[in-house]
Every structure is written in structure tokens, then in C-alpha cells.
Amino acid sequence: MKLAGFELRRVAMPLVAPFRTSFGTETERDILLVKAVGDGPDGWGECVAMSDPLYSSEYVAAAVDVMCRFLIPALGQAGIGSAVAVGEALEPFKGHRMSKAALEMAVLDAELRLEERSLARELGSAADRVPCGVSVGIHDSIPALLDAVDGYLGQGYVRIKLKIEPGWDVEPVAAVRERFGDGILLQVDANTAYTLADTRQLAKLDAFDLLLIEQPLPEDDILGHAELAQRVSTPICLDESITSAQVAAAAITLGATSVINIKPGRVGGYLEARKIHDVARAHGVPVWCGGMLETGLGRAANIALASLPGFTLPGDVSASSRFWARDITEPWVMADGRLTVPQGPGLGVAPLPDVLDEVTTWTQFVPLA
């Protein structure tokens, strides 16, 4: 495969409802898409960086800059022709994993389309369908939260994740358990909002039989998570802290996590995500696929990843309608609380040209030479 360059494209996608977490509220996503262009089929990638550096240090404008200034020129100099070569060529550049992941995803999609192989098969899929969980943001009131959860359960979601923060934790969790009972799979996500000083408050969540508490402490506090895991009975799941297979292995060894949320964009791509899956599975640690409010492109890749055998917990692989009134691909629609793993070449999906043009706010082609 010989690549000519990458088309970078920013699209503006309004959310169907505001999505509030401990680090902010989103009403619209400014999404950077990447298209690998060469002598074969085009390949698509999606950068999951947000508009502001709140979830991580990366943000959309910086992703555009680092791709144009450093990453794409480095790929040109290396003469890359495969997705594996992308990671090798970009390894000298520190950080910027979401940008690297988007470029790798685009090349991987193009490569697999050319070879007429699916991403699911390439990663090692073991299922035709994957169960769907939904992430429920922080609401203005308990009744509003209960109405939202009721709606998602009615749609068929098999697992509920509640975003929490100091002042919005025990009470909403208790209300959901009381209203819907012990039969629903329930977990919480703090997005680094607590410190070890909050251990007593977090321990109160043990009463509600949660699947896990996701990323309660700051991402760099691995030892703090290990200590917290000794003080609470609810399993600790790491998200932001896990940036590579090496870090995953260290966190498991230290006892900092007994469940891992794998987000491909956060770890530098789907090939590294597979390595983390393999490390966790070797240690008997369950994993699940996190979401970053992706379009149908990123959602297709996440569904493929979530079909690997170690993904034994429902992930944040929601239907398109969870976030978008209209997706840029054919919409992902749940059936019986599950989504079908794409089997077509590459991602198995592509943008709808008319819809893509309508939401595009900026585009630029960056040649490799």
C-alpha cells in the first residue's frame, strides 16, 4: 500500500442532550476525522480528543497542529505502508496518543479494505454481537436522573454507568438501586474527581453491589488506587491511568486495578488496545470498551474491539441515537441490548457523503511528500 497523504476534517456534531461529567458539560462535539489517501481504498480514522484539555492534555486544535507539523511528515519520511509501521514511526514523539491513534486507525482501515479483511477479524474477534452499556451523565436532580435511567433501560441497555463527583455520588446511586432494584448491572465513573482523603465517602458505595468504581483518583496516582482498593470492597477500574500495555501490567501487579476500561484513543490505537486486552486476560483481569462520544466510524471500531474474548463486561458501545440525532454513517441500532459486530472490509462502514459535507467545518489535505 502506498499512501499519498491524509485529509484532515473537522466536523461539528450537536449532542441530542447535554452530557455532564465531573470535568464539564458538552453540548456539541468538535470532532477531527482523518482519511488516509493512497493507491488503494481510502481509510478513515477518528480522533477522540475533545475541544478543551479537560479529560486529557490533548485537544482538537492541538491534534491538528501536531499531525501537520510532526506526525504526518514523520510518516512520510518513514515511507510507511502498514498500520504497524505507523506506531514505529511515531514512537519518538512523546504523548499525543489520540492523534497517533487516529492516524493508525485510518491506515489500518485502508490496509484492511485493500486486503478485504475486517477489523474485527484482524483484532481477534470472538463474537458476532456485543452487549451495550450506556453512560449516564450528571443530572440537575434525582428525579431527572431516574427518568433518564428508566428511558435507557426501556431501550434495552444491559448496563448502566452513572457519572459521579463529590456531592453527587451516594444519593443518586442509592436512588437508582431503590427504583430499579438489584437486578440491573450498575457501575459508577468519577473521572478522577476524588482523592484518597475521600475514601470513607467512596466506601459508602460498597452497599450498592456495583460492578466497579471507575477512575476515582487522579490518573497519576497508581499507588493511591492500590491503597484505595484495600479499603473498599467494590472493584476499582482504571481508565485515564491506563496509557499502555506496560502501564496496565504495572497497575495490575501493584493491585491498583482489578478491571480495566480500554479506550483505544487514550492508549495510542487499536493495536496497543489489543495488547492491553492480552495482558489483562493473561492476568485474569476483565476488560471493557470505553467510549468517547464517537461517530459511527469510531463506534464501528470500538464494537470490533469489544468482540475480543477478554471483553467480558458490557462496554460504552451505545447505539448512535444515544448521542446523535443523525450520525455521519448509517446509524448503529441496538437489538435485544446488543450491536452487531461489523464484518465488512476494514471498519465495515464509511461516512455518508451528504451528511459528512453538511457537518464539515474545515478540511485540509496534508501530503506525505
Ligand code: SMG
Contents of the next structure:
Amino acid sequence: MKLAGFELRRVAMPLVAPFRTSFGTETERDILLVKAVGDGPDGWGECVAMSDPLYSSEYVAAAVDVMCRFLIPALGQAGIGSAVAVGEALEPFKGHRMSKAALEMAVLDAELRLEERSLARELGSAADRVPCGVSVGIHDSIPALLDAVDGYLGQGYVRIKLKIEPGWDVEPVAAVRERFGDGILLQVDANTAYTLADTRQLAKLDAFDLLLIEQPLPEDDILGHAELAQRVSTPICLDESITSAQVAAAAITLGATSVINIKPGRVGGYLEARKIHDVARAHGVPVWCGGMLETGLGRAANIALASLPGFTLPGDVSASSRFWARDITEPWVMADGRLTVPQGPGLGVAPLPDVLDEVTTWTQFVPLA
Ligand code: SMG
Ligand code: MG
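Next block, the form predicted together with this ligand, ref. the form predicted alone:
Whole complex next, starting from this chain.
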């Protein structure tokens, strides 16, 4: 496979409803897509960086900059022809994992389409369908939250994740348990909003039989999570902290995490994501697939990943309608609380050209030297 370059494209996608977390409120997603163009089929990648560096240090404008200035030129110089070679060529550059992941995903898609193999099979898929969880934002009131959860349960979601922050934690969890009972799978995500000084407050969540508490403490505070894990009985699950298979192994060994949220963008790509799955599985640590409000492209790849055998908990893998009135691919539609793993070549889906053009705000073709 010989690559000619990458088409970078920013799309603006309005959310069906505002999504509030401990770090901010999203109403529209500004997403950077990359298309690998060469002598074979095009390949699509999606960069999960947000507009602002609030979830992680990465952000969309920086992703465009680092791709144009450093990453794509390095791929040109290396003369890469496979996704594995992308990771190796980009290794010297520190960080910028979401940008690296997007480029690797595009090349991987192109490569697999050429060879007529599906991403799911390539990664080691062990299921035809995956169960869907949904991430529910912070709401203005408990009744509004209960309405939202009621709606998602009605649609068939099999697991609910509540976003929490200081001042919105025990009360919403208690209200959801009281209204919907002990039968529903329930977990919470703090996006780093607490410190160890909040241990007593977080321990109050132990009364509600939660699957896990996701990323209560800052990204760098691995030891803090290990200490917290000793003092609360709810399993601790790291998200932001886990940036590679190496960090995953360290966090497991230190007792900082007993469940892992795997997001390919956060860790530099689907190949590194699979390594984390393998490391966790070898340690008997369950994993689940996180979400970054992806379009149908990233969603397709996440569904494929979530079908690996170590993904034993439902992920933030939801239907297109969770976030979009109109997705840029054929919409992902849930049946029975599940999504079907795509089996076509590569991602198994591609953007619908008309919809893509309508939401595009900027494009640039960056040749490979
Ligand atoms: O794509 O379903 C989704 C979003 C899931 O809550 C979600 N993601 O920390 O896990 C997380 C957040 C990160 C994005 S918040 C804007
Ligand atoms: Mg999270």
C-alpha cells in the first residue's frame, strides 16, 4: 500500500442535548477526521480530542498543528505502508496520543479495506454483538436526571453511568437507585473532580452497589487512587490516568485500578488499546470500552474493540442517537440493548458524502512529502 497523504477535515456536529461533566458542558462537537489517501481504498480515522484541553491536554487545533507540522511529515519520511509502521514512526514524538491514534486508525482502515479484512477480526473479536451502556451528564435537578435515565432505560440501555462532581454525587445515585431499583447496572464517573480529602464522601457511595467509580482523582495521582481503593469498597476504575499498556500494568500492580476504561484515542490507537486489553486480561482485570462522543466512524471501531473477550462490562458504546440527530455514517441503531459488530472490510462503514459535506467546516490535504 502506497500512501499519497492525509485529508484533514473538521466537522461541526450539534449534540441532541447539552452534555455536562465535572469539567464543562458540551453542546456541539468539533471533530477532526483524517482520511488516508493512496493507491488503494481510502481509510478513515477520527481524532477524539475536544475543542478545549479540559478532559486531557489535547485539543482539536493542536491536533491539526501537530499532525501538519510533525506527525504527517514523519510518516512521509518513514515511507510507511502499514498501521504498525505508523506507531513506530511516531514513537519519537512525546504525547499527542489522540492525534497519533487518528492517523493510525486511518491507515489501519485503508490497509484492512485493501486486504478485505474487518477491524473486528483483526483485533480478535469474540462476539457478534456488544451490550450498550450510556453516559448520563450532570443535570440541573434530580427529577430532570430521573427523566433522562428513565428514557435511556426505555430505549434498552443495559448500564447507566452517572457523571458526578462534588455536590452532585450521593444524592443523584441514591435517587436513581430508589427509583429504578437494585437491578440496574450503575456506575459513576468523576473526571478527576475529587481529592483524597473527599474519601469519606466517596465512601458513602459504597452503600449503592455500584459497578465502579471512574477516575475520581487527578490523572497523575496513581498512588492516590491506590490509597483510595484501600478505603472504599466500590472498585476504582481509571480512565484519564491510563495512557499506555505500561501505565496500565503499573496501575494494576500498585492496586490503583481494578477495572479499566479503554479509550483508543487516549492511549495512541487501537493497537495499543488491544495491548491494554491483553495486559488487563492477564491480570484478571475486567475492561470496558470508553466513549468520546464519536461519530459513526469512531463508534464502528469502538464496537469492534468492545467485542474482544476481555471486555466483560458494557461500555460507553451507545447508539448514534445518544448524541446525534444525524450521524455522518449510516446510524448505529441499538436492538435489545445491543449493537452489531461491523464485519465489512476495515471499519465496515464510511461517511455519507452529502452529510459529511454539510457538517464540514474546514479541510486541508497534507501530502506525504
Ligand atoms: O461517547 O458515550 C460517550 C461519552 C462517554 O462519558 C463519556 N466520556 O470521561 O468517560 C469520560 C467521558 C469523556 C468525554 S466527556 C465530554
Ligand atoms: Mg471517564
